[in-house]
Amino acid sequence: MLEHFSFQYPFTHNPALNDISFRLLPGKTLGIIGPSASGKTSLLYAIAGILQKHFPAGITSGTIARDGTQPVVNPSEIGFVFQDPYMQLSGVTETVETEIAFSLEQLAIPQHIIRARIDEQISQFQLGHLALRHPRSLSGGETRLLALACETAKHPRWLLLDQPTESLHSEGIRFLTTLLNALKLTTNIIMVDHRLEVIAAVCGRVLFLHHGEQQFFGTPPELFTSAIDTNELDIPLWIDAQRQLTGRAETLLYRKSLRMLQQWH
């Protein structure tokens, strides 16, 4: 999927990504981490080809491909929902209803199948008691489940997803992930998330960038289990103390920490 990639944005020294390689299979998910100013958020938008449109005066190297191809930015391909939901907003809509209705307007999808969209979405993300609500009178974390729910009623083959939890509570953390884990079934979802716990339960490979650098490409087990320095890292103390055993121990224990993970939350 990526192959040598790096960028440096315009008017900087070093580059924000550098030498980036993986390859992610049809099906898979990947979770995208590291400590504060790693480059996340710049791969996310690199993978989506907002980096490429919006810096064109940064210097690239290496490619991009997704399904075999170089990425093209196409609404109906690649659903993102950013950092910030509320940039997500439209500004014009007077209900939760309406704005799921006009991102799908944006790609001239036709009435009857925006109607039944709308609902699947609302039961889907269960906003049924917030559907006549204005949007701006939502809470942070209503907020990031419309914008969710906005960008996956596009039925998109990629879902970029850039801090998907933030302003969420346990409660909300818990279905989240459990929705997560039933869009991974129909889409290929890339994501960014300091809960490296919401990481390994929906992420089948892992990622970890430092200052840019790729640090490691993996299996969640693998990543808790490697002789990589993660200490910069929020790696919950159950899932760490795995780290210190060897063999069979260290499988058993890691399962056992994802169910722990999954009452909790």
Second form
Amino acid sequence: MLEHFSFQYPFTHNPALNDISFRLLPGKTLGIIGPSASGKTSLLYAIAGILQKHFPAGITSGTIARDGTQPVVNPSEIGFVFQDPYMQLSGVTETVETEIAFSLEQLAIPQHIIRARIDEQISQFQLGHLALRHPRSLSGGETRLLALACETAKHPRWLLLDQPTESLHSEGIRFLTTLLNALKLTTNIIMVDHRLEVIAAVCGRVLFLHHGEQQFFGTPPELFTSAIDTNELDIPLWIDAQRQLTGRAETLLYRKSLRMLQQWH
Amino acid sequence: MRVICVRVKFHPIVFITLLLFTFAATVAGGLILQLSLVVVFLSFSAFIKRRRAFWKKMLTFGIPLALVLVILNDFILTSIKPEYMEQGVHYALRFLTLLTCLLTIVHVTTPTQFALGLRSLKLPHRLNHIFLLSFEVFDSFRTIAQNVSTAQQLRGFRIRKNIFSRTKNLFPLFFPVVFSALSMSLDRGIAFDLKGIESPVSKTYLLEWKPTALDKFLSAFLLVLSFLVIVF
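With the form predicted alone done, generate the form predicted together with its partner chain in the same format.
Zooming out: every chain and molecule, the one shown earlier first.
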């Protein structure tokens, strides 16, 4: 829950986040969208507690709470997948299996549970053929899946994802969408992505940021029918075509599209 | 689940004591001992690499480096006189002995295996954290340097010619590479923090690599040798 939350990084003149207010109900997933440099990653950092810990000289105003308290970096509670998945590799493991184990080892999880979790993640993420490969030898898409597997292995309460579909091919995106829909049953997911079709398929709420300011907060169908300027967003082609043709969201086909979106989640 | 294959024959504790012995030899040992160590370490590295190019590279870098060190040491000793030359050679040799020892260690182990061995020594977590992150800094540095130099070469920047022009051409890239690597390391630090590396609880390890009897014997032998070098 955020109320008039603003944050300005040290040695900068403009706030990265300006007057953000929204409340996410338990069990709802949130998709954060917006053009580049609109504050999406900063907002994820704020929710994770990273801004408060690693940028203490930053200027903060308003309130931010996660599960009713001030957010702190709690690795057992938060799974965070960075935009660059290579950055997330520990660099000290030799196989995909031991890379998954690394985070669990830090949290002092007993060995037999670590082994069970590795098997679980490898099966869930279909990484069996890569299990004994060196993490640095994987492709971009495989590394992204590995980074996600490492974080979900912790069974976090909150899963924060920064552009998880980047560098994935269309089949990989479909696989990830199905996976996230399964994960959201047990985990609160907040994700940043440029692919609105993925956001619409996974998230119950969308937050649209522009230059650090909140432009919209609501459901995906509400976003597509709203009058806000979404020129800088990758609106799915079939919805955009309808908007271009009709100018208003009143045609039968458009209503059918909205029903499809609602059915997805 | 299969246990990873450990390629290194010796535990990092052996390498640590080897470094200690080399340090003792450079501080207390004579010219002959240091020269012998340099030759042994270089031969060992060459044997492992099994390449003639290794010797070529070592001579290309080693001889100018040794000369620079000798001259620099003379300069530090305020005046370049023949009586100071021996001292200059001695200082330069100290540096080269430690450098070749480190080179040998780098050739026979990997950061992963070194970290795996170190954590079995039950060192404080914070120390392990610093160790892991420092490797990450070098890794980031190497990755960025490669990317930047490839990009610059594609834009027509001539880097590979000979050692002198290469040094001159790489100089303008030095600061961007260093600052990018430091910035990337900050991000990696955040990623490590989110993995719970700073968590105060005692860790559990899926795989542990404990020193064998041979490792313990070699470490003890090198320790005794270091002591003897310092005393005699």
